[in-house]
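The data below hold one chain only, encoded as structure tokens and taken in the form predicted on its own.
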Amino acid sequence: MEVLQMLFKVLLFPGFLFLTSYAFAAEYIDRKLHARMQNRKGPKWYIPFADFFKLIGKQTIIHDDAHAGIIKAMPVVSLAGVATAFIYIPVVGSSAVFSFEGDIIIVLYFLSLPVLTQFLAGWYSRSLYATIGASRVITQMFAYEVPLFMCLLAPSLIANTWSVSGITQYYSEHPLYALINLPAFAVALITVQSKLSKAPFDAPEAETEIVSGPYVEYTGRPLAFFRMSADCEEVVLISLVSAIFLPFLSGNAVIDVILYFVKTLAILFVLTLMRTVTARLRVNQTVTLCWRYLVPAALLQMIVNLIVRGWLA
């Protein structure tokens, strides 16, 4: 019975089926909001699903110079990494499907895989545009990863736990302490936007310059799974930020699920607004922003949290 319950959680809710379904829904909401903010109608609700299944049915074309094994494997690795990270993030209440002390490090590790797969996919496509996109992806990663990790780990210093579920549980019991982490929350929103390569950090996929960046040589099923992985990564990231910085819980499972959607959609709205009102930054501008401003802000947050932790002790 316990095995069936665990399979249900991993495969259905709040596991892979829920993740992919919410990912398609989040893509639709993001595109619809972005369109309405620009006074456009936007897509129909079923377009993300239709795009995915249409790509699944398309022929996969791999030119002779590309590495076929890498091209086919990278989308699967990316999606697997994102899906695995999700099971360590609480959706219902403060308990994830799997949880242990230190699981936030595992989550951050798995969330690094999509970027690395994008780099390898672009590099081994043996295309000029894809290579440029791959180099921009990895360069931008070196810019945002440090402040992103620092701002996500800072709340754990007060909570005195390295578990995502533990952090959520602590701040749900001490909600006023969550206010101390507001600067880290702001840094998290900016770095998450950069990790997702959305405006103003969309230089790796600048369609007006290098078409589709590292995906320029991708077609058919591999492209479909890369797009699904990107949508799922967005859901995982906004769920992680929600769990750490917005730990509002009621104790009732149904209400907590509703709160989960409210919190994650609120974060999605902020990210959509950010990409609507900002212009694209060059890669060097992204690096400057992250290292000159975001890293010091995240470091200051960690120092403040260490002081608070010492005071509480």
Second form
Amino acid sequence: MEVLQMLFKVLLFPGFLFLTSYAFAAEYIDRKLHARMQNRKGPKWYIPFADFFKLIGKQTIIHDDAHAGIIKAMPVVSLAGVATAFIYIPVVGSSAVFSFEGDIIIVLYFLSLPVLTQFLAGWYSRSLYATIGASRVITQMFAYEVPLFMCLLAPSLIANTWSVSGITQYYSEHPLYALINLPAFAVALITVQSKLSKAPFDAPEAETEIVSGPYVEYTGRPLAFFRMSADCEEVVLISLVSAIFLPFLSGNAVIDVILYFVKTLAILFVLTLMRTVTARLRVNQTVTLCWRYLVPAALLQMIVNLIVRGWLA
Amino acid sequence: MDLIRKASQWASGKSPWILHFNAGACNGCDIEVVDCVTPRYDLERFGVVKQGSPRHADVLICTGAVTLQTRDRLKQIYEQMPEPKRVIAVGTCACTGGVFDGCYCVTGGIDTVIPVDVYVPGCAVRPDEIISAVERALSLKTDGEGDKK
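Alright, leaving the form predicted on its own aside, put up the form predicted together with the partner chain.
All chains and molecules follow, beginning with the one already shown.
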């Protein structure tokens, strides 16, 4: 019985099925909001599903120079990494499907996988655009990964635990302490946008310069799964940020699920707004922004949190 | 598996991704193609997304008479697109060669190089005609069912 319950949690809710459906819904909401902000009508609700199934049915071309094994494997690895990370993130209340002391490190590790798979996919496509895209992906990763890790780990200093569920639990009991983490929240929003390669950080996929970066040679099923994994990554990241920085829980399961949607959609709205109102940064500008402004901000947050922790103890 | 095939059949008409290729047009039709993605016409309502890579595209929108310079490139781009693919010739020049027909550097309409499914005459074409052509190109079930010249 326990095994069945676990399987239900991992595969259906709040596991893989929920993640993928919410990912498609989030893509729709993102595109619709983006369109409405540009005074357009925007797509219908089923368009992300249609995109996915259309790509599933299309021919898959892998040209002779490309590494067929890597091209086919990378989307699946990426999706698996993202889906595994989601298991450790609390959706209902403060308890994730699995959790242990230190699982935030595992989550951050799994969330680095999609970026590395993008790099490998671009590199082994053996196309000029894809290679440039791949090198931009990895350069940008070195820029945002450090501030992202620092600002996600800063709240754990006050909570005195390195598990996502533990952090949510702690802050839901002391909601006022979450106010201390507001600078880290801002840094997290910017770096999450950067991790998702969306404007203003869309240099790796810059359509007007390098067509679509690492995905340029991708067709059919591999492309479908890459797009799906990118959508899932967005949902996992906004769930992670909302679990750590927006710790408002009621204790009632139904209300908590509604709160989860409200919090994640609010973050999604901010990310969409950011992508609508900004223009693309060059890679060196992204690196400058991250290392010159975001890393010191995150470092300051860590020092403040250490002081607060000493004061609380 | 049957369900997935049915789903992808349903989806193939719902999310046409277009690729725009200028084979030697005067830029009049190209501006009308770009018009389609502006707020006034907003092709994304129908799921149409403008793609940069021929690998991602379902529909190739060609404008202009094919010049000798673009002939091989047009053929290459067409061959890079994954099946099932559709081609729309937009504008009088793309349909027949237009005023450039018989010129020393022009081979004629798009169909002298690659098979065309839907012809949209006009100089320049209106954006709403392009929208209906995209819709029509995707409703074609098999090859060779499109417009006859």
